[in-house]
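One chain is shown next in structure tokens, namely the form predicted alone.
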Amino acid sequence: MNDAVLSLREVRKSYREADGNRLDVIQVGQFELAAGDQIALVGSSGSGKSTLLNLIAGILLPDAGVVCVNGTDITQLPEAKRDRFRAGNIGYVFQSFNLLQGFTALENVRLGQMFGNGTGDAVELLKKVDLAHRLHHKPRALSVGEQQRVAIARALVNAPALVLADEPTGSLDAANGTAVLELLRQVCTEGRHTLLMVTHDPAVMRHFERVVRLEELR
């Protein structure tokens, strides 16, 4: 492989429908991408776009080819070490948010460096993302916008070669998606994480310089 932090190669996914029939939802026959870039990934909804995050990420494994990560092909690696790579070389920002009721923001935070390297400084990036004034607050107690910065700050705090966002601005209004959109371009600009992010809103296509479609993929 070459020093590209995402590199696919011919990745195949699919499923079996209910009638037996196989359903293709993933071909990609070649797809890099270098330190820095921040891609936006479009496709119609139903298209396959959170399905080809979560091969990525390592979630799902393929039926066939190579996802390869900052230089690791993980589909060679067993479910325990795939979640411990991705830990700490993957970031996942959801759209959901995904973020623990019980416990506040900076614990949040800080659980998800638990499972990683745990070399970042988790109240340094509620900082940067605004939240210094509501490190001690649970979810129920924050905007939805700042539930999502809260997100953005635990998908970063390990440093992550590669950021994956799925649709982050779906729950939002459009005055807090811009915001949080653009917060997090600015620091994975800073910390020169490549960022690929999934969306079918034409808004947020507009921030980025580069916009791939799925089906261009193949």
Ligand code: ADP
Second form
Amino acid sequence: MNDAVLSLREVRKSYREADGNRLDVIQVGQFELAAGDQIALVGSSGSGKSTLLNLIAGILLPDAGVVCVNGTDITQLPEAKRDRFRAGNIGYVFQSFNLLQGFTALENVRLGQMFGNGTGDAVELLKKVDLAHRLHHKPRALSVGEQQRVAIARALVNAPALVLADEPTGSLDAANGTAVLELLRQVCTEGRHTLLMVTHDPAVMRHFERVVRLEELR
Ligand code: ADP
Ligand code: MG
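Right, the form predicted alone is done, so what does the form predicted together with the named molecule look like?
To see the whole picture, the full complex is given below, headed by that same chain.
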């Protein structure tokens, strides 16, 4: 194993469709990210971006290939260990936030923390994403931009080596989208977290020095 934070080798994933045929979605030959890398991975809608992130997070298993995060081939871990590994090593930010509606901003971040090593400081992170005044608000009482900032704090609270973001600005207007994007990049830079963001939005790509197209990975 080398010291790449993320390393993919010959990863294949297909889905079985209703008519019984297989739909080949992911074919990645080789792909690596090092500590502190920040890249935008782009592809059109339906090209397999979310599928690839779910393979990297160990939410989905590939049909073939190796997915190494911090030197661990997560495809070889049984499900419970994979879940625990994800909680401690990977932060995931979704387009639709996926916050628990019955819990406050602070509770949402603390819940994320509980599944990891528990060492992060939830209040400190919420301050960092400019939500010190919103700790005890539930998601419905927050703007969409604020909700996504809670989700960013939750994703970062266990200081994950790898941060995955699936079109995180897709539900936000342009101004909020830019703010969230720059915030996510800034906290990843400060903590030297590797950031892999998928998007189909040219306005998002322009924020990244490194842009990789999904089809280039074959
Ligand atoms: P993207 O995130 O780039 O829009 P997805 O990874 O969500 O793309 O989906 C890639 C392709 O796989 C699409 O054609 C989608 O319809 C199909 N797909 C996604 N999930 C499933 C599933 N669970 N079963 C069957 N097909 C799926
Ligand atoms: Mg998607």
